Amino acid sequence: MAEEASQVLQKYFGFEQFREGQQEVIREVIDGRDCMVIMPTGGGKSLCYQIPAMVRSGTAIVISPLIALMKDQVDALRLNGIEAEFLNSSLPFEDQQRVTQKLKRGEMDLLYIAPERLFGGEGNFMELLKEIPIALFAIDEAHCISQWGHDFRPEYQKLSGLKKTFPDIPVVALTATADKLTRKDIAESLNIEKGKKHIASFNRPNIHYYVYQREGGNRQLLDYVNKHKNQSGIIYALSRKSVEELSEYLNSKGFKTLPYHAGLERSVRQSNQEAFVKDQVKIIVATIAFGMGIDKSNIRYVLHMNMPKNIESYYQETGRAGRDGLKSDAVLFYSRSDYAMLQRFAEVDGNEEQTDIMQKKLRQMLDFCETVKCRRQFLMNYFGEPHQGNCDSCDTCLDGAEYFDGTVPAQKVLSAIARLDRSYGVNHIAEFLTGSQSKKIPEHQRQLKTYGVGTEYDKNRWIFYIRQMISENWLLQNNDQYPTLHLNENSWKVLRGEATVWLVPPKEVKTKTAESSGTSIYMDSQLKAKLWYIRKDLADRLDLPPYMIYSDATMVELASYMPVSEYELSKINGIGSKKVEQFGSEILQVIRRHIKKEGIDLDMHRAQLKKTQQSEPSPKRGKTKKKKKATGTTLLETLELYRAGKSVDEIAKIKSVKPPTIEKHLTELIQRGEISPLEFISKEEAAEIQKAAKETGQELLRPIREKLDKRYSYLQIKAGLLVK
C-alpha cells in the first residue's frame, strides 16, 4: 500500500516525494489506525487524508467547519482528477440530492460536510453512512472540539460519538495549532487516545516575522503596502469599524481593497472573498472572521494592525501566508492599548479556570511582541519545539540588537520593588519610577527614596525594560489574573553589584522587510509575465482562482526550467497527469514560442540553472533545504574564501557584507561540521569560555565576553561554546 500511496502522490498531485511527516501518517491511516496530526498551515495536512481516501476502499468523510472552503477544496481535487463532492447548506436542493445519490452508489472518493449536516435531520445522515463503505473520517480544524482551543465550536462536541458508532473506521484529527492541553482534550473528546500523535515541525522557514510598536498606524501600513504593491495580502484589524476605515483609507491612496467582517451581508462577504481569491483585488482588510475558509496559496503577506489574543491565533493567521512555500511576510503592529482591551475580552463569565488560561495566553502574546530575542525561536519554543535562534528571518535577528549595560536602570527597578509595602504590577512600578502624580500611588509611597528616581525614561520605556528583565529572569512575575512582580535570587545579585544586566533599547519604528525571494535568479522575467497571463486566462475560462491552475511555486519552476514536452512538464512539482492533460498544450506552446523568439539555448540555460542551484531543478525532488545566501552568495563561497586563507574582514569586503554576517556563516559551517571549532580556539580556551558561560548563566554572548575581559572575539566565543 505504501507503493500505491506514492503512485497516487505522483499521478494526482504531481510530487514524487512526501513532505516530512506525511508518509508516516498516511501509512497509519491506510492501515486503519486512528491518528492526530498537528501540522502547520501549508505543511500538507490535507494529503494526510486525501491519499488514504484514494487507496482505501469506500468514501472518505471529511468533517470541516469551513463551508466557504469546501467548494475550493473540491474544485482543486477535481482539477487533479479526483472524484470529490461537498454537501452543505449553500447547495441547491437538487444538487444535494444528486450528491447523496452519488454517495449511495459509491461514486466518490471524498465527501466534505459540516458537523451540523452529519448530525442534523434527526440523525438521518448518520443512518445513511451506516449503509455505505466508509474509507475514513477526517476531522479538519480539530482544535474546534476543545474548550481550551482558540476557536472552540460547540457543534464539534457531537463528534465524540463518531468512534462509538463506527469503531472500525479510522479517525484522523487534523489541526495546525494545538498546545499540549488542547491535544489531550482533542484525543479524549474524539475517543482516539490510543491513536498515534504526529506532531510536525511548527517552523515555517519561508515566513519572515516582523513586529513593531504601532506609532501612526496608517503611515506604517501605507509604507509597507507601497513596497508590496503587486502582492496579495491580508490585513487584519480588531474591529469592524477599523476594517471599514482602513479599507477606505487604502482605496483613497490608490490601492484596490475590499473589507470583510461579520457585519456585512453574507452575499457581500462571499463576493469580496471571491474577488480576493481570484486575484481581482490584491488586498482584503478583515477581522479574524476571515481566513479559515481560505485555501489561497499565493498570499505573500499577513499584516496585523492589532495584537492577536493568543499565540495560537497569531500562528494560524500568519500561516495563511506563503502556503506555496515561497518567501512571505508576517507583519504585526501592536500597542499596549491592545493588551489592555484584550484583557477584558479574555474574561469568561462564570468560568474562572478558562479566564486564567486565556489571560495567561494573552500575556504570552505580549511577551512575544516585546521579546528582544529571535521571534522564530520564541514561537517554536512556545509549541514545545527547540530552535537555536538566529534565524536571519525576523526583525530581531535581521536588525541585530545593540545591547547596553542596563545594570543601573535594573537596580532602580529592583530597588523600587523591594521598598514598596506590597507587590505591584508592571504599570505601577513604571509610574512609581517616573514620579507619576497618579492617584494610584499613595502619599506614603511618594515619601520613599526610590520614588521618581527614573525620570530619565518615560513610563513606556520603563515597561519595556521591566519586561526584558522578566524575560531574562532578573525578576519574577506571577501568573495570577493580576500579575505582580517579585524579586528572585538573580535580583539580589544585581542589587549587590554581583551581576551585570544587558538591555536592548526600543527599536526605531520600521516597516522595511526583506525583499521578496524564493524565485530563481535564472527565472526568465518575460516568460514569467507570459505564463502568469495564460494562467489567469485559463482560470477565468474555468471560473477558478489562478493558484488552483498552477501554484506560484509551480509557475516559478516553469519559468526557470522551461519544459518543452509533456514528459518534462510532468516533472515539475505540483503538476499531475490531469493537469498535464488539461493545461499542458497551452503552457508548452507559450514556453516554446518564447524560447524560439528570444533565441534561447535551452541546454546552456539549464546548465547555468543547475550550476546556480547546485542541484537538478527538475523536480519531483521534494523539499530540499536551501543554503542560506547573503547578497546572492552562498555559505560554500565563504568556506572557499576561508580555506584560501582570507580573514573575516577580507571575506566580508569581497562579498560586500558586514563582518558579523561572515561570522554567522562560519558559525553555521562549524555547526555543520565543515570547519572544526578548534581552528578558532584551543581546547583550554574553549573550557574557559564554557566556564564563563556557566557562571553568567546567560545565552547572550556579550556578558560572556565581558566576563572574560574581552580577550576573545564573538566568533571565538561561539566556536568555544561548540567544542565538545
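For the two forms, the rigid core is made up of the largest set of C-alpha atoms that agree within 1.5 Å on superposition. Numbering follows the first chain given and starts at 1. These figures come from a predicted structure and were not determined experimentally. What changes on going to the form predicted in complex with adenosine-5'-diphosphate (ADP):
- When the rigid core is held fixed, the Cα atom of F680 travels 2 angstroms or more between these two forms.
- Remark: with the core as the superposition reference, the CA shift of Y714 between these two forms reaches 2 Å or more.
- After superposing the rigid core, the Cα of R105 is displaced by less than 2 Å between these two forms.
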Given for the second form:
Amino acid sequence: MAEEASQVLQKYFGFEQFREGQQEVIREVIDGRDCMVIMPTGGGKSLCYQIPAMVRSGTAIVISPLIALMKDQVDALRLNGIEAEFLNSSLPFEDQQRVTQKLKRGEMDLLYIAPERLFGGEGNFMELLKEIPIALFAIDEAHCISQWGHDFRPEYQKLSGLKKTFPDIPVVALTATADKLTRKDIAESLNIEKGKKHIASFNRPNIHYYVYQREGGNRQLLDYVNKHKNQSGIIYALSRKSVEELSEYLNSKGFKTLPYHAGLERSVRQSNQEAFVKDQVKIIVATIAFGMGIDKSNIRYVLHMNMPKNIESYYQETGRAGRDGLKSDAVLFYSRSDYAMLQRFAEVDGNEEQTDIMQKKLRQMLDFCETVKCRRQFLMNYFGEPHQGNCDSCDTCLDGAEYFDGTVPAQKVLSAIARLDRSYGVNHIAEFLTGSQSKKIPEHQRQLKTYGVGTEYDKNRWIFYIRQMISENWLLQNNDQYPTLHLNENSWKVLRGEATVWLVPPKEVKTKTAESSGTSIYMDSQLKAKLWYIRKDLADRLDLPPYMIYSDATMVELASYMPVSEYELSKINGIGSKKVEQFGSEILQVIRRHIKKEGIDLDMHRAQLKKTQQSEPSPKRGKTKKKKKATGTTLLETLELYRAGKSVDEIAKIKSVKPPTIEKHLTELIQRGEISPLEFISKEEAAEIQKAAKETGQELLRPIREKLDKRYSYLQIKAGLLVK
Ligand code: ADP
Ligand code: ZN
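Having seen the form predicted alone, could you now give me the structure of the form predicted in complex with adenosine-5'-diphosphate (ADP)?
Below: every chain and molecule of the assembly, starting with the one above.
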C-alpha cells in the first residue's frame, strides 16, 4: 500500500517525495484508521486525504465549509487526471442530479460536499451514502466544529454522528488551527480521539517577516511595491475608506490594483477577486474580509498597513503568502496610533473578562511589533513551539537595530514642548519644529526661539522620533481623546544634558528579493518570461488561474532545468502524467525554440546548473552560515571585551556600534550562561523584578519594565529574571 501511495504521488501529482508528516497520515488512513492532521496553511494537508482516496476503494467524501473553494479544488484535481466533483447550493439542479448519479455508479474518486448539503437538501444524502462504497471521510477546516474555534459553524456539529453511522470508515480531520483547546474539541466532537494526531510545525520558513514603524505618508508602501513589481500581493488596510484611497493612490502611481471590502457589491467583490486570482491584476487592496475563500498559491507578499488585532489574525493573514513554498514576504507597518485605536475596539461592552483577553492579545501583538529579537522565534513561541531564533529571514535578524545618538534632536523636541504656552499633540510639535507655515501655528508661537529649529528632518521623521521617545519614556503622552505631550523627570535629565537618548532611524524597507533567496538559481530570465506568458495563455483558454496550470515553484524548475522531452518534463516537481499530456507539447515547444534561438548548449547548461547547486547549495543556505558565524564572533568579542573589564559604552566605541546593541549581546550572553546575572543586578533587586514578573504574569520584558516604572534597563531585567 505504501508503494501505491508513492506511485499516486508521482503519477498524478508529479511530486517525488512526501512532505514531513504526509506519509504517516496517509498510511494510517489507507489502513482504515482515523486521523487528525494539524498543519499550517500551505503545509500540504490536501494530499493527506487525496492520496488515500485514490488508493482505497470507493469514493472519498470531503466535507468543506468553503463553497467558494470547492470548484477550484475540483478543477485542480481534474487537471491532474483525478475524477472529482462537488455538490453545494451553487450548483444547478441538473448538475446535482448528474453528480448524484455518478456517485451511485461509483465513478468518482472524490466528492466535495458542503455540510448543509450532506444533511439537508432533497433526498436523504446520508441514506444514499449507506448504499455505496466509501473510501473515507475527510473533514476540512475541522475547527468549524468547535465553539472554541474562530469560525464555528453550527451545521458542522451534525458531523459528530458520522462515526456512529459509519464506524468502519476512516475519518480524517484537517485544520490549520494552532489552538490546543480547539484541537481537543475537534477530536472529541468527531469521536476520533483514538486516532493518531499529526501536528506539524507551524513555522513557515519560506515566509520572511518584516515589521516597521509606519511613517506618515505612503513612501514605505511605494518603496516596497516598486521593488516587487510583477509579483502578486495582498495589501491589508483597516477601513473601507482607506482601502479605496490606497487602491486609487497606487493606481495613480502606475500600479494596477483593485479594492476589496464588504461595502462593495457582491458581484464587484467577486470579479475583483477573480481578476486577482487569475493574475489580471497583481495587487489587491483589501480589508480583512478578503482571503478566506482563496487558494491562490503564488501570493508573494502580504502587506499590512496597520497592526492586526492579535497574533492569531496576523499569522492567519500572513499565512496566505507563499503556499507554493517559494520565498514570500509578510510586511507590517505599524504605529502606536493603531494600538490606541484597536484598544478601543477591544472593549466589549459589559464583558470584562472578554475585554481583558482581547486587550492582552492586542498587547502581545504590540510586543511582537516592538521586539528586538527574532520575529519568527517570537511567533513560534507564541504558538507554543520552540525555535532557536536567528532565522536570517526576519528584519531583526537581518539588520540589528542601528541606534544613533539622538540627544540633540530629542532636546529640540523637549524644549519645544517646554516653551509652548499649552500642551499639544505630536503633529503640532513636529510642524512647529520644521517651521511649518500652517495656520495651525499662531503668530506668537512663530516668535519663539525653537520655532523652526528642526529643519534637518521633515515632519514625518519628527513624528517618527517623537513616538520613539514616548515609547522609551523620554516624555509622556496622556491618554485623552486628543493625546498631548508632557515632560516628565526623564525629559528634564535630557534637557540638562544628563542623559543620552538613543534613537533608531526609520529602517529602509529592506527585503530580500526572490532572486537572492535561493529559490530561482540560475534561471534564464528570457525563457522565464516566455514560459510565464504561455502559462497565462493556457490558463485563459481554460478560464482557470495560472497557478493551477503549473505552480510558480514548477515554473521556476522549468526555467532552470529546461526539459526538452516528455520524460524530462515528467521529472519536474508538480507535473504529473496528465499535465504532461495536456500542456506538455506547448511548453516543450517554447523551451526547445528558446534553446535553438539562443544557441544554448544544453549539456553545458545542466552541468553548470548542477555545479551551482552543489557548490553553493542555495544562496540562502550559504548566507545563513556566514551570518551565524559573524554573530557568533561578535558575541565572542563582546564577551572578551567585557571580561577585560570594559564598560558597555567602551565596548560599543571599540566595535563602533551603539550601546543598545552591546546590551543585546550581553543579554544573550547571560542567557547562554557565559556571564553571571549578578554582575548586573543585586539579589534584592532581582527579587523585586521577579515579583513584578509574577504580577504581570508574562515573560515579556516590557510589561515588567513598565511595572517597575522603567527604573531598570532591559539588560538588568533580563539579568534579574535569570538570578536563581
Ligand atoms: P494546505 O491545504 O495545508 O494549505 P495544500 O494541500 O494546498 O496545503 O498544499 C500546499 C502546496 O504544497 C500545494 O501547492 C501542493 O501542491 C504542494 N505540495 C503538497 N504536498 C507536496 C509534496 N509532497 N511535494 C511537493 N509539493 C507539495
Ligand atoms: Zn529572525
